[in-house]
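The chain below stands alone, shown as structure tokens; this is the form predicted alone.
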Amino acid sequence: MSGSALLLQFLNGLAGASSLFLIAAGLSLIFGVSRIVNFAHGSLFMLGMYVCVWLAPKVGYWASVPLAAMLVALCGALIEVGLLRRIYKAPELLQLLATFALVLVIKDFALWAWGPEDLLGPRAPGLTGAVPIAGRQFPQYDLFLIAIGPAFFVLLHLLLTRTRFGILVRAATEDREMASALGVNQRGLFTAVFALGAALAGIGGALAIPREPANLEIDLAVVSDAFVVVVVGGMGSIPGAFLAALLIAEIKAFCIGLGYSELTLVAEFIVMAVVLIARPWGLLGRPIAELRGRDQADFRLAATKPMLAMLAVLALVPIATSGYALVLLTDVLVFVIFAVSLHLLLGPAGMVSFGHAAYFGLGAYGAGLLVLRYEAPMELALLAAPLLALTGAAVFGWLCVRLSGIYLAMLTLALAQIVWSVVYQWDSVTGGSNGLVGIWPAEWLASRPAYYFLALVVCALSVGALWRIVGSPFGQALRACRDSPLRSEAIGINVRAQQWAAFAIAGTFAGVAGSLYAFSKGSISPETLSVPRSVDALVMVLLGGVQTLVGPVLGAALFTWLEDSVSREVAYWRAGIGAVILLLVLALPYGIGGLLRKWSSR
């Protein structure tokens, strides 16, 4: 690469870093004060883009940028007051579920308001040309972006260090319970911070319009990048977010410049994984203070007779129908195994995983590769495929158990994205973006009722085994490690070994679900192990309730049925599912399983 090309790639990286910093700074502020992992932050960025495109023809582009930021800030304040304020004392995972529901609602709102097509915005007046740099042309607007990022960094630094509001924000970031005890108005502070973070996301989206069109898929892509920047820099650290945005943007720019554009799909996640392994709290972060008074999960084994009665009813289903209902119930049984395996990590082990779909996908691809590439019989593939998931879970778990909290969750996300990138780009083995086709069960299982019975038996055995593990001495030790790691170490329990074993067990059963899924559908694609699939599993567990064993079973059944029926009957089905989730979050903060447990205790 020539010197001029090197300089231009460096400048491209600086322009990308400014955009990354604007959205990551808002996310970092919100997490630092409220401790909410705001999945909807990318949706606020998307709203900023759409509002800017909508306003620009009426008031001009430059006037539309601050107006879009103000409207998105108002939307953020309404979200905080109307929803998040009601669940600040709820478990952190429930808050995560609520913000995910907002993603669905905002996406369908944008679809209703602006349609499904990408919307091209105007060029920035006065900055539509290019300037010669090192013998090449460089866009004027990108130079403007290079300047705007540091400008916002300086303004935020002055706001947080030279104003009373900034002092309160830093106090709440350090220890929000102590700040409240000293008389800080938490409600007003949280609303102001959420509105400020939303405004930064909105202005970031508006400033992105001259470079790319507004589209409905950008929300999850942007929030994924923002999470990486925030975690690499250190949660709650604005200087850390600025440094991480520079680092990641430059790495991606030089990957493109050196001809390794395929690495841009995974480069940032490799950086995040390396940073978290080497420095668990990010480059400029510090350990997060645990919130006091958090409820710990309380598990009770499900009653045997109702479970046997449910199995008997499910076994009689093929007598009543052999149509689409069997296909849907087979999917339910597969995702019940998937959700219950994740529950072992979320509940007894107390470890949040954003990448559980990696093991689900490894099981599916393991089954497909054994059948298609090695011509193994379906029965052998079904038994052997989970071993690939076990291997992946054991390797990832060994790395992840060194961390805790949101940093552990983000490392699982990074590792899962690395696996997804390999599967997506390894055309000769995995089929790349096309996936694998023709993964059919053996002849004796080819009919829908036969495969349904297989799925029912495997589901019953898997769920029963996982429930026995939770109630075993190993499960009791896991809960001890979750509730008090120091005391557990003091009485001789190897905390990391227990958590590592939990990762391996959960990943193995997720692989069982994945192999069943592959033969059920006949084909698999990289979406099988993508982030949205991991989020689906989280939603299933949280809908049912983390604090009961039967909760994930009910949550998986409800979510699968809702996704299928609502998507077929309702035009804006995502908003419908999001509304149902929000209603359940507000009305049943401990999930459906928690409600049933209260009824049974009465």
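Note that the structure is predicted; figures quoted are calculated from it, not measured. Numbering follows the first chain given and starts at 1. Here, rigid core means the biggest group of C-alpha atoms that superpose within 1.5 Å across both forms. First, how it differs from the form predicted together with the partner chain.
Relative to the superposed rigid core, the position of the CA of residue 113 differs between the two forms by less than 2 Å. The Cα position of residue 392 differs by 2 Å or more between the two forms after fitting on the rigid core. In a rigid-core overlay of the protein, residue 76 has its C-alpha displaced by under 2 Å between the two forms.
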Second form
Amino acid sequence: MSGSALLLQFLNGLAGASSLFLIAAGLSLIFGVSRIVNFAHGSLFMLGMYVCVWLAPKVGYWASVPLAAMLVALCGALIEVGLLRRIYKAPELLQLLATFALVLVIKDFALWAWGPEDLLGPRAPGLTGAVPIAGRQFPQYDLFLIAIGPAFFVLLHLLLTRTRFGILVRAATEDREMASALGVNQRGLFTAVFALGAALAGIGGALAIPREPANLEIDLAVVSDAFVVVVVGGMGSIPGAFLAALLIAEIKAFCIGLGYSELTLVAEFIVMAVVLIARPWGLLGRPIAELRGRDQADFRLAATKPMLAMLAVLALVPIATSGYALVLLTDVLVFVIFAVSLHLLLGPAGMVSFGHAAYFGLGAYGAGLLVLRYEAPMELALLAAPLLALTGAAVFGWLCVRLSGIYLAMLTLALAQIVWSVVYQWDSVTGGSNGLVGIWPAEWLASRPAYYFLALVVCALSVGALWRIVGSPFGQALRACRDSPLRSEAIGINVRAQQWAAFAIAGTFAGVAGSLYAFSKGSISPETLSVPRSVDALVMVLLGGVQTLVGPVLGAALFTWLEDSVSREVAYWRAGIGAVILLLVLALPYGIGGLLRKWSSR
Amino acid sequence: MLACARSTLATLEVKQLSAGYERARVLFNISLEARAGEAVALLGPNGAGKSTTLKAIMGLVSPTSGDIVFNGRALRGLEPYEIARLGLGYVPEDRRIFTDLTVAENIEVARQAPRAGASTWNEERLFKLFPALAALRDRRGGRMSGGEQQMLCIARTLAGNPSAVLLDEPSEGLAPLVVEQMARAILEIKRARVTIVLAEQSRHFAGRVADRTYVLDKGVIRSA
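Which structure goes with the form predicted together with the partner chain, now that we have seen the form predicted alone?
Time for the whole complex; same chain goes first.
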């Protein structure tokens, strides 16, 4: 690579860094004062894009940028007042889910308002040309973007250090209770900070328009990039976000420039891994005080008999029907395994995983690849595929157990997004966006009832095994690590090793579910391991109740049935699911299991 | 008749207060009062419930029963910031200086408009009260000694121009010389007609600054 090409790649990286910084800074500011990781931040960026494309023909591109920022800020303020204010004291898992529900609602809103097609916006008037740099042409607009990042960095810095508002924001970031005891009204402060963060995302989106069209897929892509930046830079640190945005964007630019665009994700992953091992709180971050304890103890519903009765009833179903009900029930069984495996992490281990679909997907793709590429017999593939999930969970888990709380959740999401991207881009092996087709079960299992029985047996065995694991000394030790890591270490429990093992076990069972899923559908696509699939699992567990293992079983059944009926009947089903999640978070925080317990203890 | 007149004069009145954390009860029907301009000490050993009493008054711990009245206003159920804006200042035991913020910024966070009937503390007056802080104006809170932090913590609370302050063990862990400075500063604050409720373990320190003492033991007032 010549010197001039190197320089251009460097400049490209700087332009990308500006956009990354805008979004990560907003995310970081909001997290700083409210301790909420705003999953919907990418959606606000996306809104900024659409509003810009929508307004630009009416008022001109340059006027549309501040207008987009204002509208998105208003939207952010509404979200804070209408939703987040009610859940500041809720467990962080519920907060993440609530903001994810917003992702779904905003996506369907954009679909309804602007349609499914990508919308190409105008180019920036006055900056459409190119300047010669080192003998090559470099777009003027990209030069402008390069300047925007540092400009906003300076502005934010001045705002935070020179104004009363900024001083209050920094005080609340450090100790919001003390700030309150000194007379600082946090309500107004939180709303203002959320609006400011949203405005930054809106500007980021609007400024991205001359370079790429507004599209519905950008929200999760942007937010997971921002997560990586914030995790690397340190939560709540604006200079950290700036530094990390530069680092990540340059790495991306050079990987693409060298012609290894597939390497981008791997490089990003390695950088993140190195930073987190050396500095678990990010380059310029600091440990976050845990704000919330667990508010309800675990319980074991005396459900062995009802569960066995249910198993007996399920075994009799094929006598009554071999129609669609059987297909749906097979789905339910698959997702019961998936949800129960996630429950091990969420419940006893107390680790919020936002990327559990990665292991589900590894199981599915493992099965598909073994059958299609290596012509393995189906029975062997079904058994071996979970090992791929185990490997993935062992590698990712090793990294994740170094973190806790919100950092861990963000890392799991970023890792899952990397797996998704690899599968999505690696056409020659995974079939890319088309996925794999023709993954059929062996002949003796091909009929609907036969496959249903297989799923039933595997599900019963898996749930039984996890039930035993949760109740075993290992399960008890896991809970001890969750409730007091320090004391657990002091009595001789290796906390990281326990949590790592939990990751491996949970991943393996998710892989079992994935491999069962692949053979039941016959084809799989990258959607199998996408972030929404991870969130589905979280909703199943929460719907059922995280405090007991019966919860996810009920939750998975109800959710799968609901999704099946809703997505067939309703056009904007994503928003519907978002609404269900919001309802759940606001009205039923302990899930169905919590309700059952309340009733049974009366 | 006399008792009635006394209670209407009380700036801060705590009646039959019980409070605790989750299932652990800490305070059992505590009653105490501080009249305008008075300095009252709350004496007791570690774990007696002194800090919890102050936190409950400030709205940082929710009482399970009882009433708290400040200048005729019931405080129970108010947010800490609302209580602070009524003119009640709080100096926590662990100081809780904003370590990222400079001395001047720490003071700025707590600044409130001058209050009718209460002494007004601008930066100049605060630096006169604690001359050591003047030289540290742009020093970050995290890079100060324990004694300097304690001074800043009190100065910060005074910046809200409170009519009463709750001081949680201001002499704890300080060198004897600094303890002496602290006692003089508190007497100075008292002369400015700021009502003081002081939680203390040191009978000696309390005796120097307080007009009256309550003795708290295992969550119950033993003597007044």
